[in-house]
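Only one chain comes next, encoded as structure tokens, the form predicted on its own.
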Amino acid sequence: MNNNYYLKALDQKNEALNVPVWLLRQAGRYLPEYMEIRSKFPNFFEMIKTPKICKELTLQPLRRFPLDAAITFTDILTIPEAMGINIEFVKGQGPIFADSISSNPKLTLNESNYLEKLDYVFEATQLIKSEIDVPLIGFSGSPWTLFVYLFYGRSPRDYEIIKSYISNEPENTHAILKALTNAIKEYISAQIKSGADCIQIFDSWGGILSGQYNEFSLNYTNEIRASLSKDIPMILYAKGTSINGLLSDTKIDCFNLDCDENIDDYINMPLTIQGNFDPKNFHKEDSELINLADSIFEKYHKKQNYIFNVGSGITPDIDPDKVSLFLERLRLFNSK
């Protein structure tokens, strides 16, 4: 591996004057040639669980922009599909589950063989693998996001529903998320051994818990952590959660930074920041992107600690073309 400037970065020992780069949905349906294979598959899960299409569709991005890292394309939804639960896309909707605790009390996780239902996504890791030179990022979403789909069986809208039934019904709230905690190990530990250098944890809706945060989501993200040999990294991506408050109550150092989040609050921390530019800027005028641009490499090009990363995914509005000029002016710099 040649590009280990990432790597190095999430060791906090990046001692090259280099900005690295990857973003939250690099691929997707902002890029037409994703589009193009999609509309092949009327189904998302069919579409991820071939290997050959994961890998293309990992690769589509590094082709476009000079990128530091590659994240296997699947989706953070395969554990409970793996574990019997039925799930669709529905376009305007999102995921929509066949099945959910807030409808039926008495949902169960079927345990038995999930990990052999996911070899499409370590068949995948291993197509990527051979194919890049630079590192591959292996993800899971975090247990609290993974229940929060499966209480309400879609996206939430009122969150005063699932704070109820975790106050009212702990004992099970706090059976599924270990379930989910140990899948969610296993799963982690698979990517690796197929070749992944890096997990990344997407706690997409841990803003929904405020203060019982620890309780119901970082306790088990750090059993997860804690899975781990040392010398693989593991981000956290806490959407809607400061990680100031965090920080005390674990032992991860890497963190993606949401839009809210201000980088300069952690910078000069011993920990790995990434993260927490705003996609929309991707619809300024070039000439702010430009300076957009000069302006993140001459504050942070001297960090070891700093990964340049947006702090929400990629949305399909964005013109790929102004990505493009952003991140080739990042590596303009780079370059001398």
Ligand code: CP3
The other form holds:
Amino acid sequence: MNNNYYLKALDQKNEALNVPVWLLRQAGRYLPEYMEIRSKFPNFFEMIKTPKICKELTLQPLRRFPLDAAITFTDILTIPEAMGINIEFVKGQGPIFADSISSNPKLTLNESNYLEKLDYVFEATQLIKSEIDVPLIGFSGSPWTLFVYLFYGRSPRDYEIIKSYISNEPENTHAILKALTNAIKEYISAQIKSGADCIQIFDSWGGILSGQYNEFSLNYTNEIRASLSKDIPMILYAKGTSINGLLSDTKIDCFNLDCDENIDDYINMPLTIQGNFDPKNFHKEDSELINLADSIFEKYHKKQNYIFNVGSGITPDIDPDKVSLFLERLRLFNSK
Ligand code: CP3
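Switching conditions: you have the form predicted on its own, so give me the form predicted in complex with ligand CP3.
Every component of the complex follows; first up is the chain already shown.
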């Protein structure tokens, strides 16, 4: 691997005077080359189950932008799908599960051969790894966030429903979280064996839990961290939850901040920080974007534990040329 800045920064030891970059959802519907491939598949899972296509979709943003990491093009919902739940992505609605805990409290997950069904992810990981020059990020949803999708069978709306379920049915909830934790441990360990250099855990619905975050989410994430070798860095994205108070409770190497936090509250802590940049900024005028890139570079290029990233995924309304303009500007300084 020629470009190692991302892993150096995860180790809090990026001594180069630059700003390593990757973008949450760097591949996807804002790229016309993605839409072209997507239009050939009636179903998202059919598309990602073809390792050559996964590889191509992973490489697309790397061809366009100066990025310091790749992320395997799959989804956090691969585990529930491999456990027997049919999932469709309906335009304007997001994921729709054929079955859910809220409509079917006896819902059972098929835990027997899910890992074989996920072979396509591991095959894609190997293919990607053989072609890239930057580190490869493997990933999974957190047990809690996968539970939220299994519970609602879609993206959640009324959070009170799941809150009352977990307080009325703590044993069932923990049993499912435990089963998901075991599956995630095996899933990420197979990704690492196939070539992933680090692992990001997406706790996109952690914000629902507030005071119960440790009990229903962080404890399980910590268990996953403990199962991984110390040499493999782990990143946690916990949307809607301030991670400020969590530092002493975790062994996570890097926090991926959402858009609501303040980097300066974290940057001097003994871990790596990425994220926080609001992708809506990519709608700004070119001159404003250039000023933003300059001020970010100025502020963070001497930090050894900083990675530039967005605080929420890139959305289809973003113009990739704006992303290019911004990242090329950050890169211009990187090479000085
Ligand atoms: O480059 C990359 O981003 C890698 C691939 C990737 C996808 N999803 C592809 C995808 C990654 C890392 C994800 C993570 C993911 N998926 C998260 C965590 C990050 C976050 O945004 O909080 C979540 C919550 C999901 C669940 C999910 N998958 C939703 C809600 C949707 C619906 C539509 C959307 O884009 O929000 C998906 C489908 C999905 N996953 C698409 C892509 C490119 C769009 C599907 C399509 O083309 O129809």
